Amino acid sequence: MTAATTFNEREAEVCYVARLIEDGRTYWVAGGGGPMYAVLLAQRIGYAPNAQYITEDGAIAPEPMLPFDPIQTMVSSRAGYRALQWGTMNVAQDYAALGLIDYGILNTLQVDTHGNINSTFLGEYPDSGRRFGGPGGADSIAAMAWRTILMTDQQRRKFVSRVDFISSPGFLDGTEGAREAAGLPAGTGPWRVVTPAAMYDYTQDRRLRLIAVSVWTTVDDVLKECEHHPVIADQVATLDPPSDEELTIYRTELDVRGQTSDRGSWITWNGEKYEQMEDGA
C-alpha cells in the first residue's frame, strides 16, 4: 500500500484500530463514529472481510448500505440493512454474557492506569463538575466482551491515575481477581487503548503500557499529554501512517461528510518527514 501524504489525526486513529480487527471475530461496536468506522474499514479493505459486529443497540451482523453515516444513523434501516437479527441492547448483552463477543470497541472521556473508563462525569462527583451523556451500552461492553479496545484523544486530562467516575469497568483497583470479585466474567478486560498519537496495552499486573507512537510524534511528546505516565515498553514501535487505499475507502464509503476530519490536526509529509500542522492551519 502507498503511504498517504496528507491526513487528519482522527483518520489515522481509525486506521490504527482497523488494522487490529481480526478476521472471523465478533465485535460489539459502540455508537459514535470511530469504533464502527474501524470495523467497516477492516471489512471493506480486506483486513478482516469475515469479521462480524453487533451495533450498540443490538443489530446483529448487519451489511450496511454504504455510503452512510454511522455517527447519525446507527438506529436506522440503512445501518441495520440485512442484519441477521434486529435485536435490542439486552439481546446484545445476552450474547456477550454467553461469551460470544470477542471484542468491544468504545470511545471515552477518560481512562486510568487500570483501564477504567469514564464517560459520565468530570470533576468531584456529584457536587462539582460537568455531567456527560454516560456510557449507554459501554458498561456492558467493557464488562462482558473478552477484550476491550478503547479509542480516545491523546490529552493530559484523559490519561489519569484514577478516573473521576467509573462508567465502565477496566481492571477496577488493579488487584488480581478484582473484576471477578465484582461479578464480571473471568478472563475479560481491557486490551488496547488507541489515540491518534499512540497505542497502549496492559502489563501482566494490569497497568497501562505505551507500546507504539505515531510516525509524526515521539515518546516524550506522548508522555507530555499523559497526566499519569504509563509503563513504557522495552521496545516502542512506530505506527505506519494511513495508506492512500485506506483513506479512499474511508472518505468515499464511510465518513463521506468528513465528520471525523473536521476536528483535530492535519498531518503532512514535507518531503523528509511527517509533521503535525497547528489546528486551523
The other form holds:
Amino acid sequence: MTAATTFNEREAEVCYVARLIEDGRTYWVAGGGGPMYAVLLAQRIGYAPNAQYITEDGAIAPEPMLPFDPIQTMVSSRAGYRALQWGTMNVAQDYAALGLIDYGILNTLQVDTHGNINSTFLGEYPDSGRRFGGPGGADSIAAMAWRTILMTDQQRRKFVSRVDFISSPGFLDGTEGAREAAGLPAGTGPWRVVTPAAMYDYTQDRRLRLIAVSVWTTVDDVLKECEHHPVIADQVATLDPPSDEELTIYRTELDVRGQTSDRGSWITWNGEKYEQMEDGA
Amino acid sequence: MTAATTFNEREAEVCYVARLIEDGRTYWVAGGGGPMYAVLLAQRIGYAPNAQYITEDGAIAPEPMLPFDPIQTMVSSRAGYRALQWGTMNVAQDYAALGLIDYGILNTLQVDTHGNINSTFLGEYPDSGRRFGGPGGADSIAAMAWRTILMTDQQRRKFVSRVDFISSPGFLDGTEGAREAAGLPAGTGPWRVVTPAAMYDYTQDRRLRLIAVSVWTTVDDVLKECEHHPVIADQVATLDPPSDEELTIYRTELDVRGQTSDRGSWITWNGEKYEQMEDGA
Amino acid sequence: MTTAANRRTSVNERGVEYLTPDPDAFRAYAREHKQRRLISKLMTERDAIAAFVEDGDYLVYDCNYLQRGPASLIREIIRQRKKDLWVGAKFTYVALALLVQAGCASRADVGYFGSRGPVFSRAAKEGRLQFYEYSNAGMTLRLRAGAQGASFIQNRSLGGTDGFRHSGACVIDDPFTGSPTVVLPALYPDVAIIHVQEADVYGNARVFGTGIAHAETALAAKKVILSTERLVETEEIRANPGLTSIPWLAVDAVVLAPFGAYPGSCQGFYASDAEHTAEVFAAMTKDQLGEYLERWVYSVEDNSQMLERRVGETKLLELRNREVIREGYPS
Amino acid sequence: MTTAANRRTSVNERGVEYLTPDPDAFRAYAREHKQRRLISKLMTERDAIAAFVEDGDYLVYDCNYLQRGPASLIREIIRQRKKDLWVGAKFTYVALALLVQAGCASRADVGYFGSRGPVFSRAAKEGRLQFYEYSNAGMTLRLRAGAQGASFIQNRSLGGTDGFRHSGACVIDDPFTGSPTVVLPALYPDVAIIHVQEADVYGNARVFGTGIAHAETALAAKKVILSTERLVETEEIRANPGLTSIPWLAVDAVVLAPFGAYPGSCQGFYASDAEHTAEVFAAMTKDQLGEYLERWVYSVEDNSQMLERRVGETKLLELRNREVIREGYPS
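Since the one above is the form predicted alone, can you give the form predicted in complex with the partner chain too?
Then the entire complex follows, led off by the chain already shown.
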C-alpha cells in the first residue's frame, strides 16, 4: 500500500470505514453513498471479499452495476443487480430482527455522547428549529444490527452532549440496560463513529471515546469540533491516510463521478506533511 | 334440468352445496373433496361461473386439472393449475383475515346445536376416547370467512347437543357476542349445515334449524339421526334430487374416479318414489 | 363508485393522533366494497383519482416519485387539487414536498422525506402541516400488520427514541416473556397508489426487483389504484401464478401508464431522468416548487400529454435504452 | 458442527407447555451459528441429519410426506433413530405416524395429522406421546412470528375453542382497540427440514407452486436442512434474484435429493406414487407401520438405495412423465 498524496477528506472517511469491514460478516447499509461504498471498497480491494450487504429495499447481497444515477441507490436495477435475493423493506428488517445482520452503517446529522442519532430536528421540536427528513432506515439499523458504525462530519454542531431529538437509538441515557428496557434487542448498540478527522468507539460505560485521528489533524483540533468533551483513549492512534490502491478502486470503480469529493476539503502531501486545504477547494 | 334416477347420497350432498354457491363470491374450501367439488360444479354448470375459491396452501382462484391423485388436492401442480396467484398458507389466511373471503366450506366429524365443530376428539379429552386429526384449516375458515357452510353426515353421533371438543368455532356457547368476546372477527359464523339427508340454517338466536330434507327421506327420519332436537323451520322444504346435468358434469369432469360414491348409500327412482338402498350397495 | 372510507383516529396518552387500527372495520369495508368478480377495472388516471381519492383520505404511495413509484398518479392527485390528505411519508425524497406545496397534504406519518427548502417549515408555521414520527421500516411494519388483518405488530425498533414519543406506538409487556416490547398500530390506509410493471385488467399485478411494501400496501388499503407499465392478458397471469405480487381482490382501479414512474426509474423498463431529478431537487431548495408544478402538472392534461410535450420521444427512448439490465425482469 | 439448540419451554396458567418464544435467544444463536459466508453446505442426508437433528429437538417439516415434503429426510431421521422430538404437526397425513411408530416423536403441536390406526392411541396410552392443540394456520402464524423476530402474533382464530385451552395461546386486551384478541407464541423450532425444487450449494433456494410456510420455516428455525431436487449454479440465482424463496443466511445443510419428496409429488418434477400412498395409509390402518418402516427405511441405506431397490427406474420415469404441467415451473 502506498499512501496517497492528494485526496478528499470524505474519501479518507470511506477508506477508514472500509478498513473496519470484517470479512464474512453481513452489513445493512443506510441509503447509498458512504456506507455502501465502504463495503464495496472492502470487497473489491480484498479487505473483506466475503462481506455481504443488504439495503433497505431488500437487495440481499447484490453485486451492483456502478455507477448509479442520482438517488438510484435503491429500487433500481443497477443497485439490485446480481443479488442473491430480491426482497422488500420488511424482508430486510426481518433479517436484522433475527440477528442475521452483524453491522449497520449509517450516515447522520448529529450524534451525542451516548451514540444517539438525530436526523429529525435541530432545535426544539416541533416548532422552534429546523426540520429534517426523519430516521429513514437508520432507526431499524441502529436498533437491530449487532453493531452500528456511524459516519458523520467532525463539526461542533454534530458532536453534542445530547442530541436535540433521538431519531435512532444509541445507548439512550447511557444507563446499563437502557436499550433492553426500551424493547430493543439485547446486546446491540453503537460501535464506531467515523468522521473525516477521527474515529471513536465507546467505553464500557457506553460513552463516546476518541481513539484515533487523521494524520493531518490533532486531538486538540478534533476536540474543538466537539460540543461536548468525549472520553479520550489512553493511546490515540493516527489513522493511515488513504492508499493509492484504495483511491484507485474507489475513484475508478465506485464513485466514478466524484460525488463524494463534491463537498469536504482536500488533503495534500506537501513533501513533509499532510495539509488540509480550504473546504471545497 | 332433469331429475336423476340413480345417484349416491353424497353426490346429492355436493349438488345441494353447489346450488348454494353464490356467483361473484369467494370461497375458502377445506381440503379437497366435497367442498372443492361443490364450487367447481357450481362454476361449470353455470350456477356461479364467477365464484372463486382459495385453498389452504394458497392456490388463489385456480382452474385445476382434474382428476387429482389421492391426497393431491393441495400443493400439487394439478390443484394449483391456472391459479391467479400462488401463495402459501399464511397468504390464504391473510385474505380471510381481511374479510375478502365470503364463505368457507368445511367437512367435519361432529357438529352441535350452536354450530361448533369437532374434528379432534370423540370422548373425554385427552385420555378417554378416540383421537382424530385436529382442525387443520377448519378453525381458521370457520373463524374468518363471513359465512360457513358445513358438510357432514346425518348421523346421531355427528349431530350432538355439545361437541366433545370444539376444534373450530361455531357460535360457541350460543350467547350473543360470544365469538367477538373470544377475539373472533365480528359478524361471522355458521350459515348452513348440509348432509346427504337434510339442510340446516341457524335461528336468530344462533341455534341449528332444520330447513329442508332430501326427497327420499322425512323430517322424522332426519330427527332420528340427531342426538339433540334441532329447531324445525315452519316450512321444511324438500330438496330437489340431483339433476342429470349436475351428475354428468360431476361424474365426467370432477370426481371421475367415483371417490365420492365409494361410501354412502345409493338412491334410485323406482317409478313412484326415490328409495334409499343399503349403505355401500 | 366513490366510497366514504371514514378515516377514524385515536389519540394516545401522549396526545399523539393516529389512524385507528380497526381490523373489523376494514373487514366490514372489504366485505361491501372489494370486488370479488373478475371485471375490468381499467380506467384513466383522471377517473381513478376522481373516484378513489377523497379529501381527507389517508394516502400511501409505495416507493416514491423517483424510484418505481406512482409518479403519474401523484401528479394527478395534485392536478385534481385533493385536500387534507394524511400521507404515509416513508422512503420519499420529493413526493411529500410536491403534495404540501400543492396544498394536498396536511399531515404526515414520517419515515423519511427529503426535507430541503422552505416548503415544510412554511407549511408547519402556518399550521397547514402536522408531523408524526415513525421510521421507514416502522411504516412498512404497520402496513404488514394491516395486510395480515391485525391491529398491532411488534417492532424491535423505535423504543427509547423521541420518535416513539411522537408516534402512535406503545410499549406493552410481552404476554409470553414479560419483557417490555414496542407495538405499532396497524395501518389501514384509506387509499394506496402503487406502480407495477405488469397487471391484467382485473388488477392481478406483478412487481419485479426489490421494493418497499407493494403487496402489504395493496392488501392493507381500503381503496387501491394501480398504475402499470404494461397490461398483460389474464392468460399470462394464469400461466405463471408464482409471479403475481398483488391479487385482483385487493384492487379497485388499473391505470395503464407507460412511463408512469417518470421521472423515476422503473426496473426492467427505463432509467430515471437525472436532469429532471436535479430540476425537482433544485426547485425544492430554491422554493420554486410552484413553477415546477405549473410546468409538469397543471399545464398539462395528463401523463401522456406531459410525456409528449415536456419530455419528448427522444428522451423517453434514451431512458429506455439506458436500462441495460434485463436479467430477472420481464422480457 | 453439532449445536445445542437448547429447547426451552414455558408452562402457562392452564398448565400447557409450549416452546418459549424468545427472540433474543434466537438472535444470540443466529449471531454465533448462522453462516454469513458463502461456503458450500452440500452434504449427504446422513451427515446432515447426524449433524443437525438432535434428540429432544423441536422439529418442523414444511409440507408433508405426500406433498413436496422432505420425505427422504424424514426417513433418515427415522433411520438414525432420533428420540424425543417435538413435532410441529400441521398439514400432515402420515409423517407423524411414521415418527411416532419409529419412537422418534414424543410430543406434537397439532394442526392436522392423519389419525388412522392404533399407533397414536397406543403411544398416548403408554405415555410416549403428548399432544398440544393449535391449527394448521395457527402453526404457520407462529412460524411467521418467528421469521419476523417477534415473540407473539395476533390470530383472529382459535379463540373460544377447546384447542385454545390446550395451546400456548392467550387472550390479551388489544393495546389499541381494547378488544380481546388472541395472541400466539412465536415458534422458533430447533430444526427445520424443507424440500425445495432448486438450490445452490450455499442454500439459496427456490420453491415453485403453492406451499405451506417454507420461507417462514427456514427463517424461524435455528438449524435448517434443505433437500433439493436439483442444484443450480449461484450464477443462476444471481440472474433471477426474484425467484429466491430462502436465502443462504438461514441454511445449514443442502442435500441433493432427486425424488426427495417420494412418495409425494413435487410440482414441476413428478407426480406422487398413488400405490405407495395407498400402501402407507393401509399400513397405518392395519397397524403395519413397523413393516412399512422396515421395507422403506431400515432395510435400505439411504434414499438413493431406496429408489433403486424399492421403487425402480420404470416407476420413477412414470412418475416424471405423469407430471404434465410445466407452466410456472423450472424448465
